[in-house]
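The chain that follows stands alone, in the form predicted on its own, written as structure tokens.
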Amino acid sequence: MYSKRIQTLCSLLFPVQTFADVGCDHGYCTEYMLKNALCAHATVTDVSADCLKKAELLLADFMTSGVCSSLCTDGLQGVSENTDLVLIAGMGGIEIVNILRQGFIPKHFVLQPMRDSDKVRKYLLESAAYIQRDFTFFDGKYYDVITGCSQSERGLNEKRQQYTPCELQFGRENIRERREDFLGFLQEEINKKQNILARPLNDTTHREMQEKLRYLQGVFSGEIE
């Protein structure tokens, strides 16, 4: 049984002929693809030899049938810009912009950054792709998983995204729907600051602390988009 986290990006996963699954420690995701049909070929990559071994030994039998291959490599290094679909998940944000600075962004994707969501964000909406799904989830802590498609892929009729100062810091979703999730998150993240504030400080970090707080209060309220 897979894990919510797991679960949550499957969900976001769908028919394409070839998949690659960057980053991909255990392979979860690309069983899930493979085993239900949801694409011809798959590439399954990591830097560690080690976990890419755990893939290996998980996906055993499709890489025996040829549906699978494996690819021991630093980020997007030796996977085919023509993938149709591509997965990095499980690492840092400044990590995933790398990855892709270095490499290419991919015809669609679905990244979820365990930090530093924001630099994920500036960086396809400078790069011109568009951003279809951005938005937490909470499986034992707080996840994003940003989801969308290359400037090639998205379309004439697709203007370039322009995102206000919250919905980068946050997501877009995140900030026009305010689940359930997403607050959580928020009140998460004002009880640290308001622990923070009732500890001794000095008149610099006081004020600083109050006012990140006096923030996420707005955004939590709805006053701040």
Ligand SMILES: C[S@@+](CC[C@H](N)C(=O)[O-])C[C@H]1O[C@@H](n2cnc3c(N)ncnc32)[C@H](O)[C@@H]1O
Given for the second form:
Amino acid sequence: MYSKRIQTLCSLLFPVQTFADVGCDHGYCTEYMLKNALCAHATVTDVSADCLKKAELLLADFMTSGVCSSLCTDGLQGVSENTDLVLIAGMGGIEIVNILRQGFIPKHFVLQPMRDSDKVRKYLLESAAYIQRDFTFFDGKYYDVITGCSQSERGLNEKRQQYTPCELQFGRENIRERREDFLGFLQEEINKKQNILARPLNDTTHREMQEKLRYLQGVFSGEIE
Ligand SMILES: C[S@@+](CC[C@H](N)C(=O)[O-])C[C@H]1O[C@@H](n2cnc3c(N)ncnc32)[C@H](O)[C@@H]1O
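Return the form predicted together with the ligand of this protein as a structure block, the form predicted on its own having already been given.
Time for the whole complex; same chain goes first.
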């Protein structure tokens, strides 16, 4: 039984010819793709040979039959730009941006940054990629996931998406839909700021913390979008 995080990632994957799981570690999402015949070929990659071994063991039968191959590599190096769908999950947002910058914007992508999701959104929008899904979910802690496609997949003449600063920070879908998990995340952030404000602070820190709290409260109430 996969964790809720892995199940959420799997729910965002769809049938394609070719799939790549970059930074696969255990390889569960690729197992899901192959077991459900959602791709004709999958590539699992990891920068760490030890981590890649876990996926190779899990997917041994698929590798033997030739529908799965493994690659010990940094980011997208050696991964075909023609890959239909690329998953990059469980890494920092800065690492994900570096991987995309040094590689390419995949035709279709599912990205799950552990932090700095705003930097991933910013880079995608700067690259004229299209962000399709962009939401927070809870599985013991709060995670962000961002899906979409490259500019060429969407259509070169399509208008670029314009995000507000708040959408860039939290994700457009969160701001527009205001679902329970996102509001839970905001409430947790509000509680953290209130706990800090209850301690003795110098004037500057107190003022900054109050500003951050007011901003979060504005997003929570829907006044700031
Ligand atoms: C926390 S695990 C996440 C595994 C899986 N993707 C998931 O979401 O559960 C992060 C994995 O990314 C790999 N990794 C980190 N930086 C990488 C890079 N630049 N290129 C490829 N793999 C990388 C690590 O070795 C590790 O196996």
